[in-house]
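Shown here is one chain on its own, the form predicted alone, set out as structure tokens.
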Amino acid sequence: MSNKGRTLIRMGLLGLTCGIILCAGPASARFRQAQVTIGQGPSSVVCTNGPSFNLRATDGHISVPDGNSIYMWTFAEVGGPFQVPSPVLCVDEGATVTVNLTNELAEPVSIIFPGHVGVNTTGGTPGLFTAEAPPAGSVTYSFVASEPGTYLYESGTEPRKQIEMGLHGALIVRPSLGANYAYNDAATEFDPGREYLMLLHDIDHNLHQAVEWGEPYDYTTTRDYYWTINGRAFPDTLAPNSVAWLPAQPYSALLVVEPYDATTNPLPILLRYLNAGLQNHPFHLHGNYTRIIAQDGRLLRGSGSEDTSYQSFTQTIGSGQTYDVFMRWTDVDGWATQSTPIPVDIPDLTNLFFHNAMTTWSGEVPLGEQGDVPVGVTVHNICGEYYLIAHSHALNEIQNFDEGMGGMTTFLRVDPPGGCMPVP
């Protein structure tokens, strides 16, 4: 691996498993900028609120780390812009949702619904799974949302090329609980403000490219990746929301947390888990369990009612399917400068590689607290937060075009209690 594709070099303690990250990344301005917006930007989910849409199916092209640019497809909003993924749909439930679709690219396309039941359609013409939007054509679906939860929404013509070309979109459906619920269980309330979208995408360029220029396509041969979390790749996926550089990529996959706290921070965050792409993923939290709530929209129940969750260090995440996860991270040392001593002595500056100049570390081992750090050396960490990695635990999928770190990569990022502002 070339020194430019070394972008993580993890140290020290983070309470059971590591604490110091220092990150060394390619030295271009996109990293650069990616590390200095962290936390600066929501990163959130970002909904289209129904229950009516309409959307057109349309093209464009999205850019990757190496310096690539992606052709792809898309189900963008009518005089909204193109974007990769398709807008995340949200809905309330029991409400009747209706969808618009337009057609502008050159051959019929449609949309399917995974797991709801009961799909009208009007207009359009026959196709293998649902009606379909001929070329500058139109076809209206209806469905009433009656389960909640985590949902995929994508071409039903042609998928193995639809679908992998960019047709393909997040379904949230709110149950009547409450928003801040997963579905009609009190014991699924979370954060309202830490609410996370991973849809993960494998992009074979080939297939984009054979596409773009009108070629045929042997799928038999073999594909060349790139990976993605909702529609980014590493580093790309540590800026916030709609950031101007990323103009086609609307969708931040850095994930936040406080430390748990019974009295002050009770509740989980809701990580939403989606797989568009052809291939199984292998995910995880580096250093951190999961509880899996719910998969492809429905809460996990045994047949009498008691909870079947589980925890989960590392989830395949099979293609087509959605989890509903829960994450909590426990302070287990809470260690603090002035009160509780550090475990370990801490090396000399003068004993410590910052590979390529560059780090999120701050300095010190405790959360929330700022140290030294070499002269020369650029520190990205904001007030003394901590990172955790969170990626594809099938390890050629964390790179870009033979390049790592990067691909279907982010960062989990621990606040101090009351949140990360900037240090003065």
Second form
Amino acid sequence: MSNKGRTLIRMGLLGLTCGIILCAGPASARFRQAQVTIGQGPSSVVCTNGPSFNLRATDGHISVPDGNSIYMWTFAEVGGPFQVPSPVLCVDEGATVTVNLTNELAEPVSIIFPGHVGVNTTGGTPGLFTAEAPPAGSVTYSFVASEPGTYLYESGTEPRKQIEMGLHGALIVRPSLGANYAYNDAATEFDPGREYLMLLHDIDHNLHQAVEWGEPYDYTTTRDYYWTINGRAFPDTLAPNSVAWLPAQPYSALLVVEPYDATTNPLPILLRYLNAGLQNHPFHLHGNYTRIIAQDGRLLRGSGSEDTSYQSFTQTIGSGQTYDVFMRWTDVDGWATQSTPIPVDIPDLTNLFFHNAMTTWSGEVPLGEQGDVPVGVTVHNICGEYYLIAHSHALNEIQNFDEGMGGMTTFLRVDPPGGCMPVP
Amino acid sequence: MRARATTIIGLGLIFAAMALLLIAVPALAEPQSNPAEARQAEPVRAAPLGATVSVDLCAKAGTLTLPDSTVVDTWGFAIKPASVACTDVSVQAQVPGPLLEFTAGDSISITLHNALAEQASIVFPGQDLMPDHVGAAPGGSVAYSFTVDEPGTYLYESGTFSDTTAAVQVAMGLYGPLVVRPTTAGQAYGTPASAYDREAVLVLSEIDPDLHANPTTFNLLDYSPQYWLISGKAYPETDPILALPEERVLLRYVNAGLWNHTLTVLGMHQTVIAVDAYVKNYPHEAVSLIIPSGQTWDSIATLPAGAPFGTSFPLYSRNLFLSNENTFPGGMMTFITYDPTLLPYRNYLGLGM
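Can you give me the structure for the form predicted together with its partner chain, which would complement the form predicted alone we have just seen?
Whole complex next, starting from this chain.
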């Protein structure tokens, strides 16, 4: 999509959304373009399948919605593009995972696999936490993915710097029970088309700029200015996977759910939270409770297999933690598709901010082209779906630099029963 | 004198002798000098002895030297030997304060002798006594009596918030760990799920040198730590935790800092068995733990079988406070290290290998 499209989406989002409580669907129009593959929604987890991976530590830039671009490091696939976050590595339980890491950066890098036992290294040079790949060198890690679940993989070399720079990603171990189960437990079956990555990160762009320019940085003065989910800051979090205007940020963070029905829609959606950032982030969904079924790749069960999962509407995702979370939409608001007005007032046009009738909200040409709002953008709620905000409840984190709202925010889209045909 | 009382006095002397060295118990170099080991060689007791234990503590000024040779002024607790004044140079303030160890059922009498230039007190979160926020005047003393009923990992700290200093006494160093042991040796809570082979007390805190330089005028709104400590030490001076493969290491986290801290162990999961000395009905496994300020967590990390000699498993702040001021590596980090020179523990305890 062109810059124009992106700009228009932002206009719509900023203008027409958002009491923090509830948002009607201005973002919907652009989802019409997305292709749905069977069992996979346009914002679902995108797996890079293993068990052998060839990664390269490399650099590039990401885009944030206030117009800034941030220098990042990442583990990209050899032969693949620079991307943030690093690829989601998916393997089956019991597989021997092999990661060959080649270093294209000017300092040593490494990968640690928290939650995994007996990681063997081949080659490289000794480091503080694990073997490292020197500049232009390589190292190989291998281990058996013995337990299913959601895990981080991240730099073990000067992690204060390298993890923030972007050297981190998600590792999903599929249970032997089947890929549509989170764990080897029949109660952990989820809707296979509704599996979502929620990889949280926090960024002080001053560090990134210092690294890019080879200048010193005082870590004791860190202050974050950007907060991302899956490498994107709101409203970019809403765009589908792999949109053309975010070439280095392929992963969507839009959550989609349909009302629970014991017969036609019995399965929950699965959210895989991971916090690669330095701060703990209290993540908060509106509308329904979520059920926390696992932490750090371990199903919550007592020693006698008692179900020790629990519900919360805010879950603090600590640094380095992962949580697997189920959600069912049980229509707590009594909202009836197509018959009840959307419970939000569309703001009066006079309450919207435009610099002038021909200017994007930012007023910056690099952010988009000028022009009239096309007809399509005035279409809201095209199938009766509606949108609830889901965000860090550390509310300073739902902005981009000083521009709100943004940051660590996304939407939960509630579709009518049976799905939203025009909006897959 | 009863054998138990002798043991307690003996332990007290060890604490005094260890001064700043002691906290990560298994980190001591020689196994035979390890107080935990000595304790575990005792016969298992069937019932609480209900001993009466007296401890005399000093609160006094001291210093703490950080790995980059920065020296900060501190206020700390110290064991007061009988007939030695707190002001004597042989009594050195510790950060954190000495590990206070008791057995469930003991009657405790703690006397605080205040050698600071301002009012000081101790509160004992989780113990059954009225918290004291008044304490003793400079040169005075105050006594606390209570019974430790429940085993577990606790914190003791200053309860004084004066008009002149605000709540800086804890940040200055007036805090320490308090461990209540069940009558069954080798268990944290007298339950099979709390059985362990080695233990380490990890007191988490931070240092903002500006606060330590000007405690009476420092504005806590400006609190900005530059050093992050485990039991009073920053990496690379932190004590390693030594153990053998398949051994269960009890990690007693005590967050005495002003900030919450998130701690990660690589290469194994930790099983959380208690929070604030309250036993979890259903322990859960985790890689990374959020330890809020003022809270204690007990987890058991079992070293994987087959680890090569010398394998070190990082234990560190996942908030990545891994610098001393601006120098990496440092900060809140240590290692659980497979030390093949150790004697196996479980054989002592008869728990089977």
